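Shown next as structure tokens: one chain only, the form predicted alone.
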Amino acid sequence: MSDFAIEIKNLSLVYDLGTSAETLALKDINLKIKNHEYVILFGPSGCGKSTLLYTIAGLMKPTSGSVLINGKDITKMTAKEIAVMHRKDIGIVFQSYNLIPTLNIINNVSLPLVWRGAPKSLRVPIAKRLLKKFGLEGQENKLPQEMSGGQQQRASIARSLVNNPPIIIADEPTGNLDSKATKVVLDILDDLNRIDKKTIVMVTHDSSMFSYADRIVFLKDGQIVKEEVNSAKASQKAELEASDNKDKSTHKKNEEFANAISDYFLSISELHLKDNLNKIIVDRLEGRLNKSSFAEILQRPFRDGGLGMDKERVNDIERRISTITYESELLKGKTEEEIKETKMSLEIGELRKYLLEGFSKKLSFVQIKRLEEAISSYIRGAIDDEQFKKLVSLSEAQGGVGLNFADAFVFLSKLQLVLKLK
């Protein structure tokens, strides 16, 4: 897949072509957008933007050169090509909304659907979606001229949308509109490029929406003459996909770790609970579930959408839990550096702590030095898991800990449940 959403090379259009009326309306063309990109496209009346527009819709026809869509030019194809390109990859909002005034509003905005073939009970609950989604619910069996312009423009965009196309072009869609309805329209047209991560291309005449743009494109006479980049804007999409990954990498920590910990509490006659269990337990590390709404869903009948677990094995699974996730925040935050150079002398005891809790042996002063020195040796990345093991289960002669092969296992299995949340 092309790194760009559409690409514009040596595009010109000539009007009336060879009469006596003929206008250059485009001249020399070339544009380049990303994919998830927001570009504005803007300048006077008659500088020829909407017609670029057109053209990047396949709407029009260039004299010369190629308007690439996805990686395919548009200009080489026929129409019932380009008609089946809008239905995949092109959603278009108008200013004058296009709504059919016979039908009722979830007939319009379902209309793509009818034309690629989708029966009545899929096109309803997409179209109704999509109008819950803008604020239209509700509004469903009224005529387009029973509802205000921007009601209306919000019904055009979900119909732009029922095919779900990655490209959104809009033709000075708030021209109509006003300034409250605009606003809702402008923050509609943002969220669908910054959340849904649609390629947005809107052309304006109305400087003071430049600050919802990625990059916007000046046009003069038919030609392209500056391109200015919305520094602003870039700085916040860089944060927002910083923080989107860093809870995606989260997410994966947890998922990783509720699979460890289903494994550990459930047998092998239990296996058809772990996929429940897992979502349960992710659900609790990331907040969705509170301590008491953990252990009822756990404690609640299978037939009940529980899994039917006795109140002692539940708080066996929360204490865990709780457990390993405050030895993991000791840990989180600390960069490798620091967890090589740092002595973590309080990080290390309490992770010695959770290793013996529950285990019966004592352990002698220098048995205890010995694990702590293997667990940070651990951490620190210094040993591996098996020389983790072959640690703690040499004898203390030999400069081990003096313990069993069992019980190294378990203690690497409680440190590496730690590890993945950390």
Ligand code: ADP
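Positions refer to the first chain, counted from 1. Rigid core here is just the name for the largest C-alpha set that superposes within 1.5 Å across the two forms. As the structure is a prediction and not an experimental result, all values here were calculated from the model. First, how it differs from the form predicted together with the named molecule.
With a cut-off of 2 Å and the rigid core superposed, Lys120 has a Cα displacement that falls short of the cut-off between the two forms. Once the rigid core is overlaid between the two forms, Tyr264 counts among the residues whose Cα shifts by 2 Å or more.
After superposition on the rigid core, the Cα of Val366 moves by 2 Å or more between the two forms.
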Second form
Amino acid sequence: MSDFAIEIKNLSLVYDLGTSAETLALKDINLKIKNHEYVILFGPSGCGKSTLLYTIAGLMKPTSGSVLINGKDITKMTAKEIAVMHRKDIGIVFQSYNLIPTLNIINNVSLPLVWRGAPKSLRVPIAKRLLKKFGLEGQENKLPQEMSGGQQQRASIARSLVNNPPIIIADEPTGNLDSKATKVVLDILDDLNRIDKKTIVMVTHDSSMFSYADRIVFLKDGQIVKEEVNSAKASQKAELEASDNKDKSTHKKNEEFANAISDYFLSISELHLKDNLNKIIVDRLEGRLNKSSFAEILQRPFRDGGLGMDKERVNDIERRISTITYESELLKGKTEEEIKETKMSLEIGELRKYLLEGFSKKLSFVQIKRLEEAISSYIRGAIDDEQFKKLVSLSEAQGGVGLNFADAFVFLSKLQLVLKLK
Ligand code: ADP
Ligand code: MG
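Switch from the form predicted alone to the form predicted together with the named molecule and print that structure.
What follows is the whole complex; the chain from before opens it.
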């Protein structure tokens, strides 16, 4: 797909060419509009705003130059191809709403779907959903003239969206509305741009609307005379996008973690539980389940919607999960290396606690450090089983942990048990 939703190159348009009424409405316009951009065309009456908008929409043919929509030159299209583009790529909102007076609102809104051959059973729910979105629930059977201007304009926006086009063009959409209805319509367009990521080109001669747009293009006598970027909006959008992407990538990582954990903990015969377990783990990682409800679901019998696990295994899973701090560290902006370090030492701390669970002797600070060193060497593969047992049972004076052989054997067995799960 092209980076630009709209590209206008050397566009000129002359009305009544070769007659005494000849008017040069657009002179050598060059303009590129990015996907997801919100552009306002601004200028005094008669400067060519509507002409430019309708040329973009393919409703008017330029005298010279080209108009590319999603990379395709519409000035080279047949009438049929332009009609398809209208249905698919561009939604149009007019100042005067242009609803059909003899059709009720639901039929007006679903009309573009009729042209696409959609059956009524499909058209009505789509149109209803859009009407609801714009606060017109319950108005479905009214005729346009039975509604206020603001309501009619919301209905016409709904109609422009019924085929879910990526581009919306609007010609003074609030020109006939009072200030309250104006605000509603502007907020709708704003949401369509920010949330639904629609590209918007709106014509206005009201400078108080500039704050909504990413960029304002000033027209005078058929020419672009100035462009202004609304840096406040640009930075808001960048922030929004960044946090959006961060959420998405965090979620993806959490899913990968969940998948890895399921792999450790489920046997081949339990693979049918995997999707379920993955989902529960992701919910736990993302804070939708706390520790106790997490444990409860895992232990709940299968027939009651749980996973039917025993307490031992649930504790093991919880232990694994609580060592996964990778994500939160990443969010704090630590480097991969730093995270690996912390993750490792956290894991070793966890492993040490696990080995000492139910252990009757109290270890000194030095003994704990030595034990962690032994664990660290063992999981890195620097020492083997025998060397691990030796380190644990060696006296403190000899650089060991200072426990006995039986303790060392228990620690090693426990360690092997959890490492097998990795
Ligand atoms: P705006 O929307 O900025 O008010 P328009 O695009 O409607 O401006 O008009 C630009 C110029 O083209 C004006 O001089 C207008 O009189 C002229 N014009 C617009 N439409 C027509 C038409 N259908 N036939 C002849 N001249 C037109
Ligand atoms: Mg106009």
